[in-house]
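Heads up, the chain below is alone and in the form predicted on its own; it's given as structure tokens.
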Amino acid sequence: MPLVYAGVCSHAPGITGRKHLADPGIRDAFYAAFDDMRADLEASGAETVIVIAAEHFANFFMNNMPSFAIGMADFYDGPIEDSDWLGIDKFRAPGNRELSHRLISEIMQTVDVAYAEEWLLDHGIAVPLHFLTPRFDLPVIPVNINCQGPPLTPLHRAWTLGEALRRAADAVPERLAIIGTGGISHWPATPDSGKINVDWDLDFMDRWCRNDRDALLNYDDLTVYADAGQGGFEIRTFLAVSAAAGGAQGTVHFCEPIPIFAVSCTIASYDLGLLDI
């Protein structure tokens, strides 16, 4: 069956680290777009959500950091982070080890992906789940693009991962969803937090919701390093929810800068039924 809901979001830490720290007005706005996206995607009625994100040295590390891995588990614990810190209690979500065997199955007909049968989820997971599955009862399927350790996985390889996707969601019966989390521009754990390019982020928002693939996979990443920070390196994972979601048209539910969340907080989400999918 194919994909029943497309979107992305941001997962910055801060967003629930730092919340008592952020402008009540702009952080509740924010808070309420998650909980719109939350709304649309239990309406979608999403038996599994697939969330792609750039996993933080959690789980891989320079000596062994795949360009694509999927969990295949029958559960998944987090967050990693101190709950304290991060301000999200430990969790178990629930996987589904037989399904996500039959779309690395499929998947593996294009493209090399790792798999795991353990996999601790850091925030770039926990964080979307706390919004959007807050009973953590929702079965989970974690991806991890390569968007931290160079070689970076390439532009163009993300958005065949992302179609990739699509065809295996396409093959199997159940209404699965699909989230990519991260950026946009942020300077992490860098003297320069806080930074945030608001016009880049526009711009790129631009593109991802024209589903414009040529423009989105213009960039190089020395340049998005000098524009967005190395967190910007994170847009791959939106750019394979792009190719999954196979032309559709985007919107923009809420692009803001918080600096204390040290991002521009997005949620945007592609219109599948356009597409009579």
Given for the second form:
Amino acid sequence: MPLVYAGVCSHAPGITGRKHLADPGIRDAFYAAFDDMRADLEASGAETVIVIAAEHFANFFMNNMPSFAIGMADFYDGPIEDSDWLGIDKFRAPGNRELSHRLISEIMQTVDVAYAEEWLLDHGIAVPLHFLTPRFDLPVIPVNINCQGPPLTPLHRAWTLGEALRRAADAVPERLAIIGTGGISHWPATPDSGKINVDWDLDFMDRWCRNDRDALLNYDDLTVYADAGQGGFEIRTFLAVSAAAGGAQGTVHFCEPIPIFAVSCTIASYDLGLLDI
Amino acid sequence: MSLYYVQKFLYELNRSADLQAAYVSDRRSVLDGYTLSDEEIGALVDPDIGLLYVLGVNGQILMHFAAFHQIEWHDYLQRMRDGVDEHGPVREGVYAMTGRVGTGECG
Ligand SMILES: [Fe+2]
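Target state, the form predicted together with the partner chain; input state, the form predicted on its own:
Now the full complex is given, and it begins with the chain already shown.
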């Protein structure tokens, strides 16, 4: 069954962990956009959600860093961070080991991915799930792209992963959603935390909505670092969703800088044109 | 300079309640199994958040170490800025990519 939902959202830990420090007006507007995204996800009838994130040294470290990893377990515990710090209680999210196995087997035809039968979810997935499946009752399949420890996954390989995810999703009968989480420009957890390049973000999201492969791949890490910070490396997760959406056009539902959350808080989705499903 | 092992210790500390308990009881001896310089050991024992940042520890690892030590968010950011003032630009790792030193004014 083709994908029933494809979108992206922010995952910064401050979104939940520092909510008391944010301007209530803009914060609540962002939370409302997350509520709308949850409603769209539920309306899609998705049976499982694939979350492509850039995890932050929670499971994967430079002793054995995969370019790509996909979860293959029946449950995922989280958050790995201190619950008080992140503002999210400990949870166990359901997975689907058997479905992961089928998807990974197909993806491996074109992309070498690591698989993980154990995966502690960090804020990269826990923050989106907190809003999108607040009862943690929708099976999730975590996917990681190395956006943290250079040498990073090349952008065009992230695109190839997205294509492989789509091909694999199309080959199974389940109704699947795919959500990318991460940047855009930000300098998280550094002295520059709170700095946001709004123009860069808007330009990137324009490319994302047009699903313009050439424009989306026309970045290099040094320039991204200079213009969008190391958090900008996380555009890989957004690119993978673009590729999975197969040329669909996108809409930005929310994209506003919230400095205490350290990022332009973003919610966007692709129109998959699935009215008949 | 052994940034890899500094970060590996912090990565493992962030994941392990047992290692956290051992660190609390004896900060220095838990570092025995890691290949570290005296400067790195001192920064991890103090802890000196600013020096760890300058040594190149990734903020995605360092911020949890700061939270573990009950260092409030804005204090954590300021300690990194103070570290740059005291020790100079980041020496290694992803933040040394373009020589930027981190002088942001935002919080
Ligand atoms: Fe992130």
